[in-house]
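The chain that follows stands alone, in the form predicted alone, written as structure tokens.
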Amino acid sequence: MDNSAPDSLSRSETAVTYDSPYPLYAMAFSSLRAANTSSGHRIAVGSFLEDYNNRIDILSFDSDSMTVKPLPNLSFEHPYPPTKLMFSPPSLRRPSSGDLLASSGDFLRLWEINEDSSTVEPISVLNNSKTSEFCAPLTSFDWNDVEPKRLGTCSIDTTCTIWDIEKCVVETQLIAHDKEVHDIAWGEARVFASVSADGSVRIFDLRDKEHSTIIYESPQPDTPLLRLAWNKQDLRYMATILMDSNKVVILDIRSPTMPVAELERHQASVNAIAWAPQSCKHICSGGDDTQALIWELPTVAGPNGIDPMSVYSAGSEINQLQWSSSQPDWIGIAFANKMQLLRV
């Protein structure tokens, strides 16, 4: 990947760049072509300001032009920043044409995004208190490919709670951590795994909610972990980071406790990992380096540790990373105000 340092919705061979108004965090890939093959794919994206009014744009991405253009109609205004979006999976069959979109924050947020109206109607604003008309920040969520009904949430309250955004009811609560939850993935219909600022990475099973599996243990007690991503193409494999830590850790869940690799060629806090869409082994993390790396997961890791296969630097930290599974030659990075895909 070359190096660019584009200006507003500009492009070179291997990556196009969306200048937003404002800070960019949230990011997602809809996984439905347009209605209008014109415009591409969706891309949404969330706004990081420290203020109650935050806003998610929808964008429409050409990747045979190699263009990105908002698409004005389909902004909308969101309550505080939202801390992750998801396009519903190509599983969940729906009567109507339009993509269905969530969101985390303050609550969990389902919108219907319909390109042939121009509207974003709100469909559902899910609580997951029992006791009160608010609900504890929510950090982070994953929606089930397997059970698209299904969508599983984490919170500072150290709870996950388990959805069904079709009765819109909660199917389960579980206390899952003894400090907050920072992120949430699943593996299978009824498995899924979470980690948290108390430094471990623990495995559910909806079948059996009284227990769950420790498969990770930070090596500094009490170090949070941030990020977790379960790779779809063998989900034998995890990847987490840690607080403040360059790593990458891979894990194997048939060998709890010791990692399978660490990947550290970042020389700054890793911020944001996805595993690719179409490899068991390739996986892509951004940090504060500025750099994206994608590495390939050898079967034995050297005794000099692994490089990356290819390194993309980018104009400033990168917070936000996520990799296109409708169209895997693409990722998306964000930074400060930029969104940016690059083709890989």
Second form
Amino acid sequence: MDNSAPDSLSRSETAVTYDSPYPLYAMAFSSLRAANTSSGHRIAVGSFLEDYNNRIDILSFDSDSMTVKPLPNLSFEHPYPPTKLMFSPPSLRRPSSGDLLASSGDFLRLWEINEDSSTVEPISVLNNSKTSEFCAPLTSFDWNDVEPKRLGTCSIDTTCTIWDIEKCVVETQLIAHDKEVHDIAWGEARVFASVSADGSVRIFDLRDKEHSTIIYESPQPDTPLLRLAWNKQDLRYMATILMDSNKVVILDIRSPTMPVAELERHQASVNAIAWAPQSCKHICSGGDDTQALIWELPTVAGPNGIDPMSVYSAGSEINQLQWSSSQPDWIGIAFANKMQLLRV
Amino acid sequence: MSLTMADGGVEAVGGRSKRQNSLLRKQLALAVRSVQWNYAIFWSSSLTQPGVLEWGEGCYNGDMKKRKKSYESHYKHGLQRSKQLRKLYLSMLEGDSGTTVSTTHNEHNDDDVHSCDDSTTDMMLSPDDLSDEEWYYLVSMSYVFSPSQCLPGRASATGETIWLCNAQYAENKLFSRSLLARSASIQTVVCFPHLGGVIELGVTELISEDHSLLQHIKSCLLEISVHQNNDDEKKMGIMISEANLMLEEKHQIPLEISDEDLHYKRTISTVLNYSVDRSSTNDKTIRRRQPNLASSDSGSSFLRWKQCEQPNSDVVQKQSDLQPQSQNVLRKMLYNVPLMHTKRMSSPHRPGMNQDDPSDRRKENEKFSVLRTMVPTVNEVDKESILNNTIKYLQELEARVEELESCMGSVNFVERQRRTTDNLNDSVLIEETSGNYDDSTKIDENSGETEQVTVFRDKTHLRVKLIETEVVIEARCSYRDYIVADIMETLSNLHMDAFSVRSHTLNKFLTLNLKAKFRGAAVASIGMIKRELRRVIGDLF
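Having gone through the form predicted alone, I am curious about the other one (the form predicted in complex with its partner chain); can you provide its structure?
Below: every chain and molecule of the assembly, starting with the one above.
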């Protein structure tokens, strides 16, 4: 974390760090505003151990006192590393005060976190395979915040499965790509996009399952696209990252195949991207160069490309980045064994 | 027809800049074209008389005399026509004050105020050239509404949308242009407040109140206003025409676009319409937050980006060469971790993706997992324990069956071929457990033949299985005349009909495979079937 910048001290003062006993990857912010308990907002972090036994820890973050502490009662085991964690969107009205957490890995699992009784209960294990108990492993999922009972998962068997998690049934299953699907993102109640190892970004509309549209293909054929983020404030724009590339590609869904911008200021490959939850023009990216960059997308790009607005240097490669939608002033990053919350 | 003339044709009305005006014009054009209505007018509040509404901007999209409405025409056509009409109107006004040269064409106006400049420029229209609807549009330009007077006034005063059907029959008090509307056959008029004034749209068809249409029109007006910050008119023009195109697609105008594009454009328009709806409701909350992103806040963890930190692309290239394991964790997450799940049954997992070898292994694994689902007591996931558990389960089942059969009074045991662990091989298991029940009726040719070597008596074999509604019978016995016929008769007595029979006789040993269905609701138990069959075959058990 040492930089030549003289205000490195002040920087580390404004960052809140959580040290975990194991490497972390998956991370999620709860959207429950001002949680009824006094312990602030909840953050879930998932471990990354190449083993059967992994854990998910629930942390409590208090932005006023700038502290984050684990809630040991709410730590639970998870088989294999969770590839993604996500809390239920605020539009899902829940009767109890508990929070609903979804995790993907070997199956899609739903957990109920009840802080009053200090327990985490597994609610369901959802298997989308009709023939066997054997579900194709899930690489990612996204919870539809317009239609919160709808959740889409993507897996290495080239399919995307749309779940109705209220009834715990599969709504539909689409063969989305020619190769493994790496990420999925909802745009609207019935529209989602996915990226895959075949290098394409496709948009699907559930009303018209026969057709999908490729809105971008990686310039070198078959370069896998690893992650996708849809700008929830301005649904025209999406961002994606390629394998072994330091570029963040910004796409406009109205003009397929041609990216609107390529943000190329990372000094090593990019690992994670997140759009700002409150602004339609800002995006944050983190990469192997240990830097997290916040970009502001201009209406007209300069001749030398787009420069980021601000930068943060972490201690090691940043593997995960999440921008809290309930607290838009805070960005969470995960690197090595630490999770840090950075104030924007 | 009564006209009230406004003084002076002021172009830039209502205190808005020219650019805003042109933007509004374009929005109106877009809106009216996308819903295929005839005209759109923006009534703005007058500068001179507060509260009074007068002509602001307009776009005409209706029929033109001598020219059919063509969808392929660029939106600018509508605007051009509107401009022409406006010019004509203004020139007619001027003609009233007598400053311009009067010409020969002046019959059409009742108030005989009119002269128009019959100049040779293409831009000028003469009243002759106008269709009825265009007249309606033109004359509307002269209207002024005081608060709560007529449709626009009422819409502005109440702040609500007014949808008027059968405008041509409306009362004069409600809609003062009703007579005009009758001549122009305008049947539906809608007014809603917008940006301090009132937007009015009209069409020559009778369209009942349609909220979604209204939403759509409003979204046209909003969508492009999002781009108002752009200084680049051209870009706006492109976006407008694109948006125009998309919105037209939504209404399924048969333009020459392929099916694929059509579907996609429908999808985009859904997404963007949703986006607009949401943004208009969320605007307040969003705007509040937006300024907070300046990182020069004292509390921010981020530093301002400095230009000098910009690396060379060469440097980046070298770095990515040096680090073949870039995006290490992400790659592992996407490639290795999923394989951990599939490889849990086999030996240590290998990093990286192998497509060739594990495909066979996966099939095997799948079959093992199927087996696992059928055998209830399996907790372990490795192959060996699955097999062990399966064997135990089978033995349990066999013992149970024997018990049940003895309870049913059948003295004769069924001699089962006990398959030992050694004989277990995947292919046999698969035959048992797969859904392909035909295979199970096949008697292993090998074992059939080996049996014949030994004493017949020991190897006589009867197996009856009930699979859903079918009964599968496997019998091996010594042959005698008419034995097959006897068996069939027995089955018939048990209210069963055989629909598939396979048999062969070798060295006086009959091998019979039979599938039968119950005729009716009466179902004979397996024990009973066996008993009867044994009787027929020759009770040598």
